[in-house]
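In the block that follows, a single chain appears as structure tokens, in the form predicted alone.
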Amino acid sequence: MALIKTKIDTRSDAFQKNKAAYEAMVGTLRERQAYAVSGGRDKQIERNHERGKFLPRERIDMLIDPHTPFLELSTLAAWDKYKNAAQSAGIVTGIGIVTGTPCVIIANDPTVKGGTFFPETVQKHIRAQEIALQNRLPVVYLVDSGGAFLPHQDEVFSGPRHFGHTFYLQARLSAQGLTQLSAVFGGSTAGGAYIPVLCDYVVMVRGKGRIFLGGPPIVKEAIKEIVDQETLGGAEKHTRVSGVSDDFADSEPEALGKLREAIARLNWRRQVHAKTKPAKPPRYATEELLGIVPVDRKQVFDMYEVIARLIDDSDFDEFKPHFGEELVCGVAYIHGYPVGIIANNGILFSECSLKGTHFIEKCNQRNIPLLFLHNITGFMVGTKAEESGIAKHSSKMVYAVANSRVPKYSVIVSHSCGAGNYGMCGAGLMPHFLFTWPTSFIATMAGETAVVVMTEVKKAGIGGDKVTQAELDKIAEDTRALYTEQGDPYHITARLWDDGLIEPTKTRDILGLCLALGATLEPETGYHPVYRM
């Protein structure tokens, strides 16, 4: 065994004061999580129950197995965006257990602009898909759509990844054999209809699921004909004369109870391909990470007391633990799935590059997937860091994790800057899951620099010696700003650049779900050689 012995005085006066500023931030989350969830639309919330209807989370709680957990994912996605009246972007998305098959939800929220499609919206959903494709999943969508939010249709309608890339991907998971189902329960308009007709089981509810590819006021415009809604596009219709549904129902239980036997009736195998332990509770309280990471980045922290608290028994196998000691690299068990663990522990040299890299592919060699614990405000810079070769061997480390064929997870504890934030599986660098931290920074570099940067910048260009001195310090003070705004967990999440922002003390338990479904992804065969580097 090679546990991790704290250093960490709970009782010191750094440590609660850490403690008590992360609990402020970790009540502000939940405040605004709250918000999110059933938020600034009494209303409309009132009026959906009147119309025998139920809300997205409330139909999830239905469909998934009594007493499981359901991951959701994204919660403040558009978070302060469009005067906070788009909600979750009003869409619930996640990952629940049904009939003992763990499956991807995607469910609108017709209590959100009647469930109409936002750039957010369009974004969340496709995660969710691409979720599913990472790791292998059924796809459930519950569907209650207005279709898209007509005033962004230029920012929802026709570029790469709009809405018409959601269809792509639902014949993409078809491709894969990847089964797909929804449930109707209200509208299902114009694009929006494609969602349920591309799935392979689809039960809409009588007298209220509709789809139709125009509903009437466009019909009546295009070809004259005066219809209603539910002769047109309703569940009798599509049930019993187009054939575009497989069944209905007369209540929105009964039809999550269909799609619960159609799940049942899958034949969904999934072998687990990780060697597992019993799950231990790690020998420090999780509790004490709040106390541990300081709500002010310019403090140091060690890494390895995060570590201590994630991980199962504290226990520790580190890999070259006196190379590079700025990376910190090594195996543990995670509710008894295993892991290796990459974790920064400050600016990362050509050392730490080799070393991460050479451990990222031994992980890959033996089918074991890999956690990043980001706190990094990039790679070394100067002239003995570039003799050194650290373009080249930090492109190394990129290299191998862009390649990797396990599974990758990321939290984002602290800072994630510049290339750091590449190298340490970025969300551009496509991990299964990655969320962040109240305390998480992302940006192309820490905000200071950027001061620097832009004022130097400055100096040297237009106006040159004559800049003024409140120039400068206009330059700098705008900087800042813009930095300390853009770099926000909460502009962060809003954006969907994470999968959601979530406390510390979750951590472990979320990982542990996201390990769960990685064990059950198949490896790679083949000869995959490792390089020492």
Ligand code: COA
Second form
Amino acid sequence: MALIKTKIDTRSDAFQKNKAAYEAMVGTLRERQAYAVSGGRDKQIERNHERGKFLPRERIDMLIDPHTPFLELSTLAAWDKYKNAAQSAGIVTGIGIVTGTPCVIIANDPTVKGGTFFPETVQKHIRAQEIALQNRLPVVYLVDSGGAFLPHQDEVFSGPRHFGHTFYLQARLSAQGLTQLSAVFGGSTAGGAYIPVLCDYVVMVRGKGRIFLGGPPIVKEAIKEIVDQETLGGAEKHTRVSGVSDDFADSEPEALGKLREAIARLNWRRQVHAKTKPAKPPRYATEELLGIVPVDRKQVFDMYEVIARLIDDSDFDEFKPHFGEELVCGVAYIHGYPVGIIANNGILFSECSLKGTHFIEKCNQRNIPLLFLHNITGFMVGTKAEESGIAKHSSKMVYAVANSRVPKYSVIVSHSCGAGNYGMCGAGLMPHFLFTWPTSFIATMAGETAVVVMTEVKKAGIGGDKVTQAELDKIAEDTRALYTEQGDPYHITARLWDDGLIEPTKTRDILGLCLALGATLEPETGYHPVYRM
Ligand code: COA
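What would the structure be for the form predicted in complex with coenzyme A (COA), given that what you showed me was the form predicted alone?
Now the full complex is given, and it begins with the chain already shown.
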């Protein structure tokens, strides 16, 4: 046993002051999440209920097993965009357990612009499918959508990661044995029709669900045929005549029940490669995290204190504790599942990169998933660092992360800047899940560093000798404002660069759910990366 002993005085003024400030941040997060779930569209929600239809989260509640959690992803997608009228980007995604089988669930929200696809809707849909692929899970589509949001058609239609890619992924997932299932509760028009039709199982709600490549207005325009929606593509038509649907149901609960039966027959078996232990709570309360991680990011904090409140029994088997100390590595258990933790406790030096690379290789050898806890302003700069080979050593860490075969999870606790973001498995390095805390900041560099870079670049450029102090001040002010806005976690989560902005106190349980999915290892390529020595 190697218990982490806390040095925190929870009665100190500093702790209490920070906790109060962090609680206010959590309050804001909860308010914004509540708005995303049901705010700003009372009339649409009322109309939906009057039509005898349920909301997407109500449908999910009926679909998943009673008393099991639903891990909702990216609730704040599209936050502060489109005048905040595309709540959750009009789509709910996440992981829920259906008849004992964890499934990725993708549910359109008809109360947000008819469930149409904004650019973030497409990204959220694709990300959920990628999560299914990485974690090897079936996907359930709860369809109720008007297809592309036409005013933004150029941002959703034909690009490589646009609507067409969702169909590509559906076909690829199915081919890999990851069953695709759907229930159609409302519109499923044009390209959107492929969402249910590319599924291995389709059930439609009679009188409500509709599937057609072109709706009545398009049919009228194209071939002058006048036809109503039900005749064109209702549940009866597609279940009895065209065979596009496999079955129909008379109500939404009945359709969800049929989906549950289909999932129960999948013969899906969980593959847990980890040797688990009985779970134990940490020795210190997770609520204390709010007093530990400073709201003012300029203040330092000790990552051991964070680890101690996330892991079982606060028991941490540390790797190389006396070498490259700014990168803390070690094996622990979360909810009984082993995990190799890589956490920042200072800037990254060459020794830290080597230690991180070594540890990643070790966890790969032992099939232990990796958890990256970010508080990194970057790799060390300067002559001494360059002479130590920081560029090649940091590249080894990037190489090891990219080629790692075990599942990877990232949590951005505070800073995640510069190449440190890559070495620590930022979004571009394809973590299985990446979550941010309200105190996180993700950017190329800290804002004040960017101010210096931008003003120095201006002074050194053409005509730099004539630049006035007023012009430099303006550059500094604009750069500071840009970094404040773009490094903010709400900016990040709105654009799907994470899988959700989460409360620190919920992190342990969320990670436990992710680990319990038992994601399989990436297949062996037979090659080993060429490390630059
Ligand atoms: N693009 C942009 N906006 C759309 C849209 C689309 N494809 N489909 C619906 N909307 C908007 C509506 O204008 C309305 O906006 P408002 O609230 O600002 O007035 C809102 O979404 C809700 O639409 P509404 O028709 O009132 O809701 P509904 O529940 O009665 O019907 C649909 C929803 C999706 C079935 C219906 O709107 C529809 O058939 N839309 C067109 C679908 C289509 O042809 N898509 C082709 C995409 S390639």
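Positions refer to the first chain, counted from 1. Small disclaimer: the values here were computed from a predicted structure and weren't measured. Each form is matched to the other, and the largest set of C-alpha atoms that superpose within 1.5 Å is called the rigid core.
Positional change of residue 518 between the two forms reaches 2 Å or more at the C-alpha, relative to the superposed core.
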